[in-house]
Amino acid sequence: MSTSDADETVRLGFTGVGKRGQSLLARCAEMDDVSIEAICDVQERHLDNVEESLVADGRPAPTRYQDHERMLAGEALDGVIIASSWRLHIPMAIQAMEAGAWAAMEVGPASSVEECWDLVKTSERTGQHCMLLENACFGRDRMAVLNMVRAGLLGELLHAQCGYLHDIRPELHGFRESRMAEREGMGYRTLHFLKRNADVYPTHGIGPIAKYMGVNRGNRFMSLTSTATKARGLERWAQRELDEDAPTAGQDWAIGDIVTSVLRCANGETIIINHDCSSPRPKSGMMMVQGTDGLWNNDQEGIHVEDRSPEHEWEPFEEYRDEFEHAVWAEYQDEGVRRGHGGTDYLVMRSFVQSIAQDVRPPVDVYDAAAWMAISPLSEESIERGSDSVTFPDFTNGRWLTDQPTFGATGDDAGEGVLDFNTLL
C-alpha cells in the first residue's frame, strides 16, 4: 500500500479514548497511512486530551462524538477501535460492522455465549471483519515460541498452562471514571467481580496458547470445566485499607479468589487457565507449553528439550529465542520498537490497519474473538453447575477442519490472501 496515495489511507474512528484508548490511538498516530477521523467518549476531557495531542503532532483535529452510533452514522470509516467498558465491546463491534466498518475490540470477557454467536453471525452476514486486540500474541518471546512449535522443537503438543495472575486489589476497590462508575460508585471491572463467579479475563493467557495449538485452524476447543475457590482476598483488603462507608466496603464478592479452568481440545491436548486478581502475589502469566520432546516455561524463563538440554535441567530461553527469533521481531528491532506493552501495542494495531489496507482476514479474527471471550460465560456456567463439564461451541461451524494456521506466517508460508507479516511494519 502506498502511504502517499490519499485514497489508500485507512480511516479510523475510536470509541473510548480514556487511558487505554489514548494509548492505542497514539500508536496509530505514528502511522503515515492512517487518518484519525473521529473520536468518541462520554468524558469531554478525554476528547480534549486526544484532540490537543493530535493537533500538537500536526494532525487535523478529529470530529468529536459522545455517542458511538452517531459517530458511525456521521463518518465514513474503514475501521473502528473500541476501548470502552467490557460489556460494550461486543455490542459496539456489532454496530460498527452493521455500519460497514471493520471492528477492533480491546480485550475483556463476553457476557454470554449468545453475544459471541451474534458477533460471528454479524461478521459473516455483513462481510466486515472483527479483530480482538490481544497484544499478548505479538510479544517477542511468544512469537519465538510460535516458531519453535512450528519447527517441531517441542514435538507434538500435549498440554499448556496459562492465566492472568495479577494483584489488582487496589484498582478493583478504587474509583474508575466512567458513566457507570459515576452512577454506581465503582468501575465496570469491579462490577464483574461483584456479580460473576468466572474467569473474567481469559484472553491474555489463552490467546498465544490457542495460536500454538492451531485452535480454529485444524483444532478447536471441545469442552471446559471450571472451579473457583472461596472469595476472601478483596474483602480482607477492604477491611484493612478502606473506610466503612467506601463504595466497595462490606460487599459480598461473587468471584472466587482463584478460578481454574481446564479445556480439552479436539486433537487431544489439554489447557489449564488460571485467574487470580484478588491475592497478594507477583504478576505472572503462568505460561507453559509442553510437547512430546520438551517444554517451555515462561515463569522459569527456561526451556528443556530432550536430547539437547542437560538431563532434568532448564536451559536459558534467550539462547533459543535468538535461534528462533521471529521475522517480525527481527525487523521490528531494526526499525525501532515503539512504546506500549513492550512494543506489542504497535504491532497489534499495525496488523489491524494492514489487514484493512490489504483487505485480508486479520490475524486474530472474529472466530478467535468469540472462542477466547466465550471462556468467561462458559466458566461461569460450569462453576454454577458444580464444576460440571460444558460443551464448547464451534463458532466456525466446521471451518476449523480445513482452515490452516496463518498467524505469524511470513513470505511464501503466509498463503494466498493472508496477512504478510514481512510488511507488518
Second form
There are 2 protein chains.
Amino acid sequence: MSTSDADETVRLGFTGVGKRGQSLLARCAEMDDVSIEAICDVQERHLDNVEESLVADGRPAPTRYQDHERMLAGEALDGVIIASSWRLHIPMAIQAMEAGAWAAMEVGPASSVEECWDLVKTSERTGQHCMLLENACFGRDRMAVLNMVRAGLLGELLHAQCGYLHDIRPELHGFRESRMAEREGMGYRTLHFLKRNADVYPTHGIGPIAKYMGVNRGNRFMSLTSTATKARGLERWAQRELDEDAPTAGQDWAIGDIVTSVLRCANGETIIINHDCSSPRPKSGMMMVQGTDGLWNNDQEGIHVEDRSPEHEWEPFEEYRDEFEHAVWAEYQDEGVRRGHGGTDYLVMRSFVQSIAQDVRPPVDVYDAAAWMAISPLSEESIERGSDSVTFPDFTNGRWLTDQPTFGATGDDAGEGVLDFNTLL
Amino acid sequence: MSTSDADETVRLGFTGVGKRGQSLLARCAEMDDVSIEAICDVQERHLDNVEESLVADGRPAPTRYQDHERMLAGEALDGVIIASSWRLHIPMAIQAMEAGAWAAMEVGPASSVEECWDLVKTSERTGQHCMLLENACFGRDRMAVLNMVRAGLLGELLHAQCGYLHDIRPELHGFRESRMAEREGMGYRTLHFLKRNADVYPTHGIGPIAKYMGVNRGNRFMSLTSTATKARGLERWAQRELDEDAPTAGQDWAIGDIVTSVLRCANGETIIINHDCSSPRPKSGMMMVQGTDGLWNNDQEGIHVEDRSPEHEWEPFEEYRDEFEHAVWAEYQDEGVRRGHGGTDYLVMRSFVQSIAQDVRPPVDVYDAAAWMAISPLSEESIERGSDSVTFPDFTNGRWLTDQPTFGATGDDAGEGVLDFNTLL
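Right, the form predicted alone is done; let's see the coordinates for the form predicted in complex with a further copy of the same chain.
To see the whole picture, the full complex is given below, headed by that same chain.
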C-alpha cells in the first residue's frame, strides 16, 4: 500500500486500546507523519482515555468505534494496529487486510495452524502486509547479537535457547502488576492458561532467534516436540493468596507450569523454547546462541569466541556489544531512547509505519507471524500426542528457498523493497 | 555380599587401569580396609604403573591380568571396578556379577536398552549388586541442593536442566588434555562420536537430578525425546588443526554437535539434558532445578526461594549452600578434601567399598545405572525416529512404587539396609 497523500501521512486505526494498545498508540502519537484516524474498543473508558490524551497533545480527536469491522468499513486506513485479546489478533488482522489496510498484531499465540494459513493466504490474496509487533527483535542486545551473527563472529549457528520465564501469577489471577493492587477480574489471557496445555507465549523468545537463523529466509522450522510439567503453580498461588470463592480459585489449570519445546530447522539447527509464567523465579528470556565459533549467553551476560576469548572462559558481553552495536541503536543512544520496553516499542511501531510509508515488506512479516504464532497450537498438538514430533508447515510455500534475511539492514545493504533501519529514527 | 574375613577387608579387582582406572584405584589405595588383589588391562604399561605405585606405597603387588574373565576366575573378589572402554562397562559388570562379585562401573553410555535389562536381570539373579560410579552425585553443591530438596526448600519439584557441555575436541581427535600435547591416537570414545547420533554422556547431568527427583524410588522416567543439530565442530577442528591424512581428519561424524533430550517423569516433572563436546565454549553442567517454591541455577550461582528471596531476584547460592551443607561435606571440609574431581572420586569409591562392607545396596544401584545409561540408546532411537517420543522402560519392574529415596541419608535416616553416608569419611 502506498501512502495516502502527498505529505506522506500514514493513516492509522487502533483496535484494542487497553493498557497495551494505549502504549503502542502513544508511541505513534510521537510521530509527525502519522495520523491517528480511529480507535476501537469495547470499553468506553479506554476510548475516553485515548481521546483525552490525544486532544491534550494537540492532535485531532479520533473517530471512536466499538466494533472492529465498522471501523474498517467507516475509515480509509493505511494500517490497523490490533492489540485486542489474544484470540482475536489473527481474525482481526485478516479483516483489516480484507478491508484494504495493512495489519499489525500485538504478540500472542495462534489458536490453530489453520488460522495461520488463513492469515498468510489473506495477505497474499489482498496484497496487504501483516506485521507481528515483536518488539523483542528490536532490543539493543538482541540487535547487537544480530550484527555479531551476520558478521560471522559465532560461526555457523548450531543451537539456541530462548523462552518466556516470568512470574505473573498475580496477573493471571486478575491482579494488576502486583498481588497487592486492586483486583481487575480474570483477563482473557487467563483462559489460555486454564484451557490450553501449550507454550502460549513463544514469540518473544523465538523472534530474535528466528532472525538470527534466517527462518523463512534461507531456513525454516521443520518440526517440533513439546513436553509439559504438571500444573501446580497457579492453583498453589490461589490457595495461598485468595479466598476459596474467588473466580480463579479451585480451578483445574490445563497448562503445565513449564512447557519445553524443541524445534529443528531445515539447516540443521535446534532451538529450545521454555514457557513458565507460574513459578516463583526471576524473569529470564533464557537466551543463548551457540555457533561453531562461539556462543552468547544472555543470563550470564557472557560471550565466548574461539581464537579471541581465553580458552574455556567467558568474556563480558558488554564489550562485544559496544563493538557490534547496531547502527540504529548507536543513534538511538545519542538521541535518547524512548519509553516502552526499553525503547523497543517505538522501534517496532516505527518500522510498521515506515514500511507502509516506503511500501516495503515489514521486517517481521506475515510468514514470521504465522510461523512464530503456530508454535502454540503445534506445541499443544505435540503435548497431546505424548511429545511426539509434529511437522512444521512451510507457510512460505517455498519462498524461504530464495528470500534473503534483511531484518536490521541499513543503507546499501537494505536494497530495493527492504526497510532501511536507518530510517527508523 | 558379606566381607571376606573377620578384619572386614574388602577385596577389590580393577579392570581397565588406564588414566581413569588408576585414579579410581589410587582413591582405594588410600583406604586401610581395602586390599587391591588384582589388576587387569590389555596394556602392560598400565599394569606396570599401578604395580609400581602400589609397591612404592608399601602395598603388596597385585596379581596382574590381561583378561577380565581370567581375573574373575582366578581371584576371590568382593568387588570389581570397571574402567575399561565404554562399550565393555556393562558386559564386564555382568561377568563380574556372574562370578560372584559386586560390580562398579565408571560412567559411560549403554549400547542398547537390552544390555541395560541384562545388567538388571543379572544383578537380580545372582544377588550381586552393581554400582554406577557417578561421582557427580557426590559433589558438594550437588549434595547441598539434595538437602535443600529434601528439606522442601524448593517445594514440589517441577523441572530441571542438566547436561555435559565440555569442549573436548582435542581429546576426541586423540590428543591428551590439550591440542599441543603429544598425540595418543584415536581413543575408544571417539568411535561413539563417529558412529552414534545420541547423547553419549548423559549420566553426569542426570545423576544428581534423578536423585533429587527420586527416580526409581517413588518416581521414574516415562518417556524421552531427542533432537540433534548438524555435525560441524569435530570436522571443523580437524580442518583447522590436523593434516589431511590424520586418522580423524575428513571423517563423517555421526553425532550432532548439540543433542537435546527432554525427559518426562511419572510424577509430572520434566528434564532437559544437553550434550555438547564439540563446540568452543566454557564448560557447563547446565544444572537448574525449579520447584513450586523456587529454583537453583548453577551457572548463575543463584537461587531464588519464595517468601525468602526478594521477589523476582536472585540470591547468591553460596549462603544457602552453607546453611544446607550435607553432613558428609561438612566433615570432609574439616578433614581435608581428597584429590580427584573435587573430592567426589573418593566419596564415590568409598560408598562402593562401604556398601560391600556393610552389605547394603549401593547408593547408585543397578536400576539407576540401567535407567541413566539407557538415555543414550533411547536418545539414539528418538533421533533416528525424527524426535518422536520413546517410552522409557521401567527397569525396576515396579519396585519404584515402594522403594524410598535414601541417597545421602545419615544416622537414623539411613535405616536398615541403607548406606549411612556418615560412614564415608
